[in-house]
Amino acid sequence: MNQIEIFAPGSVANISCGFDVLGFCLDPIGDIMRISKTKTPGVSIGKVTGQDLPTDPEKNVASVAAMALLKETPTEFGFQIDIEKKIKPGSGIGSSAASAAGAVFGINQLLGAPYTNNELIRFALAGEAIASGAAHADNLAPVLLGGFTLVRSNKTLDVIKLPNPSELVATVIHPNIELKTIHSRAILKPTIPLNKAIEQWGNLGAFVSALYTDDYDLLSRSMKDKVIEPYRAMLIPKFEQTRQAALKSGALGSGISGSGPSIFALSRGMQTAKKVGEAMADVYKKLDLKHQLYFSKINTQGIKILSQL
């Protein structure tokens, strides 16, 4: 096989109980990208189509995360990474864990996948790091393993994916604002008061508890974020008022997409989850602020595979 190209999701991160920890895959939004073998060693950065990003492969996410596996895989050949890039970094949907993801999985195939896709997290963390300002996998997890995805450990890289309740769709409206995740995570506190911390353990062993015992009720009253969303509502417009409009129309939670300005709702069926869709737009309409609204169910699977040649 010398050349793959691949679908790299998008995800939702923290799911308000559970920063840097939780996060989930998502299945209609996505990049496209084509990795080639070439004959020099080593990556480069061929056609960049859809947002503006650095074809210097010291700089771009997905060069650096591929790097960082072809230090440890030596080739003799190279690779390149062509993106159609659809999802807008600074979106909250997991732009660069896309790119950082895609590559290494892609590369991964291309060399006979010696590794895992769980493995695979520790290369992709390096482009992640770059993006970000911090390794973090909540957002690469979902997208290499697909579903609800729990990061234990991010120094020993310990995750566990986690079961899926069928009904569950997601809702997410981006409003056309850029968020870098090196901002949103700059006015973040240090250390969190006591009663606060224990309030958020509890809703993230309970959000656990209910995906695997398909309680949708459960699940409902544990999306509560007591320790980061206080701080990064301020950067969205109007979040608290169009995180009320999507509980009032049924959803069973709200809350920030990663670092924002995304906003997701999870819903219990596709009917519930337009309904849901149609009143957070509402908000946006009108500020007269443009904005992108997606339906997604959970995506099992993560990264797909388009064609291979």
Contents of the next structure:
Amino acid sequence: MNQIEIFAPGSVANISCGFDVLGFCLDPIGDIMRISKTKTPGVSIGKVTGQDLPTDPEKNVASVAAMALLKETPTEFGFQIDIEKKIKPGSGIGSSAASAAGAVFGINQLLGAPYTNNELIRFALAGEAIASGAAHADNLAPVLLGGFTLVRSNKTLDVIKLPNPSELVATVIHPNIELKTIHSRAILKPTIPLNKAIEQWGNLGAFVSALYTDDYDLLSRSMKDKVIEPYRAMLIPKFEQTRQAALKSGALGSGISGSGPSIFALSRGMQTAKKVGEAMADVYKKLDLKHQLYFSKINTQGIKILSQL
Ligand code: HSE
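Output the structure of the form predicted together with L-homoserine; the preceding block shows the form predicted alone.
Expanding to the full complex; the earlier chain stays at the top.
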């Protein structure tokens, strides 16, 4: 195989109660990446469309991740990465994770798949780290493994794929502002009071349990964020009003998608998810704020191959 074309999907990290550890994979939104073998060793960024991304291999998330893989797996040939970037950087739906995961997934396939997708997370993390200033795999894990994932440890990369209650549908609204993860992390406090930590780990444990038992009511009760959202809410126009609009329209839960500015909601069934989306969009229409709205079943497969030569 000399060339592979893949779909690298977006993802929602944190899911309210699991800052830096929980995430799920989106279905309809994602990047198209083409990775081709080249005669010269090393990694280059070829054609980039859709967004303005760095083409310097040391600065592009995809090539940094690719180089991390090739450092451990030297090859006599090299790779060129072309990207149709559809996920806007700074949107909160895993733009950098899609690029980083896509690069290592594609190269791994061209090498005959010496690594499992779970093993690829650690290489992709090198790319993710330059984008956000911190190494966290909560977007990478669902992209590479599909469905819901839990990162037990971002240090040793102990990552678990979780079950997916089949009726869940995500609504994601992206107000057209860019919020860099590095900035929305900079405003967070390094410590949290014990009473808030107790609430948060109670909710996180219950959320995971709800996924295993298809308990939608428990899932709904668990989607709370006492630790991060209170700080980040101020960075997102009408965050609380939009979240409340989602909940009033029947969403099980709603919160900031990753580091924002996108806001996500989880609902039971597409019909409710659509109603929730309309209510969220109404808030932004009144503000005259441009936005995109997405509806997505949970993508249980994650990243996928479109074609190979
Ligand atoms: N867990 C990360 C954050 C996700 O919220 O900062 C965004 O990269």
